[in-house]
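Okay, so here's just one chain, in structure tokens, the form predicted alone.
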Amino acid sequence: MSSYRAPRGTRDLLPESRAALSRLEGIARSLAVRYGYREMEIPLFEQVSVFERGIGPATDVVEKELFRLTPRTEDSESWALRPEATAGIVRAYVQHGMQTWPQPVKLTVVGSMFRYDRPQAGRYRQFWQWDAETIGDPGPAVDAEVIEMGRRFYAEAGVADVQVLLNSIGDSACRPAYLARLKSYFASHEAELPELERRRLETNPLRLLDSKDPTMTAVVSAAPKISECLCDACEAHFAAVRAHLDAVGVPYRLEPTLVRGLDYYARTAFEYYRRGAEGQQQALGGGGRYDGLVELLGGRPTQAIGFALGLDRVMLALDEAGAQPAREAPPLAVVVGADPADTVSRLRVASLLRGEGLSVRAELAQRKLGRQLETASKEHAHFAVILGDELAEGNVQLKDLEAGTQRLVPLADLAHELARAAKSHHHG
């Protein structure tokens, strides 16, 4: 046995796990061209100064998670892995002159992402996410829009009983005075706070508020509530966003501690968790108002929400719910011979229904007829398509596996009677 091995924390996706995946991909897809956004591409890496601007040099992301390149020229650019997709976006966006088009502009992203990170369950190092961004548009009814896409994500890809978690962090007018009031208040804490909390406690505060050490539940759950310190602007905002999820049965959750702690993100913050199924390892998504990120990457002040759907926890969430697993789409029909050495007519038959656009596989192994039909119906294929004597008419047999039915066809109509079964899958 070969000791090679993929990476730690990452994994093959073998053709099942594949399915499962495009699956959900297109599901995204599907909801993105409903609700009005536009697939595009960004680099799966960029300058680490995008993630150092645009996530933040005191994060987790940035000071331990960054998968960092080292380029093999005289370039001096520092590079990285992108471990989310929001800043590429973001920087796109100002790079490409998005500001001159119609506002909003909607963008998606779907694919992997990577993080230095440790590996669990549901978490890996590389990994794959649906990413939406609305950009130039204040909310609030954008906000809830937002919401409710994500969370029809979830209820198309068969996740039971997902809550969304909600929050408003403020804005740049009123949210100086809550960290003030909450570095106070943990200030007072000192001697409890771990030590990775009080190096937090002096550069980012909010940070304490979703802190992953159990020993820090007590002293967040008596924390000062942002709630409490909105001014009536973000509070309009936020009851806004409220009533637009009540009005299209969206449930939610008020999370207090919920927080985006970078100074950039403003007002509406939000978390998928499956119903029982909640802690800092256990959430489905996120997202939230980033109204300073595109400023802060050089363009004008514009205002923008989004959110990053991680499809391996759904992948997860499934198979723990006995889902039944995806399976790729079966060939429509097997093209298979009486004389197993006449690969060469299987094949020119195969490549001719291929070209009309048909799902057609060929056998081209030299086994006799039986264990050809045997190895097509394994595969679930709707048809065998049986060369023999006929052959030299213009004619094969096309056997309908499913139905078990078989009649003469001949060559000329095969690719246009194989699709008009494709079209209504009757049995032949």
Given for the second form:
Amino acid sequence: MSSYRAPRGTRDLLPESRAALSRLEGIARSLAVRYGYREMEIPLFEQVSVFERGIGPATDVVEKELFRLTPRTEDSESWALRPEATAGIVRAYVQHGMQTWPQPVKLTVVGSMFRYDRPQAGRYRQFWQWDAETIGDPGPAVDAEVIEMGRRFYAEAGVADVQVLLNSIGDSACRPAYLARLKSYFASHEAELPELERRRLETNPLRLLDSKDPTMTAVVSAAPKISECLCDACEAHFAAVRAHLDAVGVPYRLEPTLVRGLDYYARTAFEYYRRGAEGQQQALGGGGRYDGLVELLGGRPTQAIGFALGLDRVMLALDEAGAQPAREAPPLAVVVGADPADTVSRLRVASLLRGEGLSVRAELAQRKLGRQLETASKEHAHFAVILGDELAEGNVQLKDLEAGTQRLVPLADLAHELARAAKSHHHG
Ligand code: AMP
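Could you drop in the structure for the form predicted together with adenosine monophosphate? We only have the form predicted alone so far.
Every component of the complex follows; first up is the chain already shown.
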């Protein structure tokens, strides 16, 4: 047996898991279309500074979890694998002058992200996200629209009991005063702070609210709340977001300590959790408004909001709930033959049908017809196309393996007949 293993924190998605992921990607893409998002791709890696500027140097994601690529020469740029998609999408928005497009620009990316995190359940070094960003809309209505789209994703994916946690983290007008209050609060509790959090007190005190350290729980829950410090404009924005959520029937729980790990957020911040799993660092997804990011990456000031939903955690949630595994479609037909040696005819007929868009397997093993048919039944093919002596006159036997019936069909009509049967049976 080979001693090679997939790298720590990664996992192979074998066909059944891949089908489960494809199903989720399909739901994401369908929702993106329904809500007016356009899919795009960004590179799997970017200049490190895109993430340092865009996410913030004093965040876990950049400080501890960035998957850095070793430069090949001393003077070459340093890159990192993308830990999230927002910074890359905004980099692309600025680079391609999307500010001249009709606003807002609604973009979506589905794909792998990478974080050099300590691997554990639901936390991988390579994982999948559905990311959706609306750039160039100050809200508040769109904030509710984005939150509602995320909730619909979980509903359509079949994850029960997903709860929206909601907060406003203020903006550049009111946050500085709040940060000052927060800093002096934590400074007065400095002795109780773990080493890392003490260092963060200087660089990013907001992050302390988001601490993963269990010894911080009591200090954090008694900390001053941003909701007590919002300026009038942020207060009004937050109230309007809630009113829109109420109007579209999205329940939410106000969570005053929800700040999100990333520096560029302003005003609306939200996360999705399964009810009862709120405290376990197991967010299914999250997002928020990032009104300063476009400017930070070299564009004009542009307000924006988006989310990233973790698809791995949705797969885990569905597994835990005992959901039916996603189905991989069996072939519509298997081409078998009375003469085991005549692989030429079987391959030729299968190739013809595949050219007509049908999902067909050719039996290329040189086994007796009975064995060939057995295998076809076992893999749940609907039909067997049996090649025998009739082939000389241009006919084949079409056996319906589900109904157990069989009839002679001219080769010229075969694709049409199979396509019709596929349609009426909803085969792919
Ligand atoms: P974040 O940008 O950290 O809020 O991530 C958004 C979502 O991506 C989270 O709510 C998780 O569902 C998912 N996620 C983040 N990091 C990981 C990871 N290391 N492994 C699996 N899923 C992750």
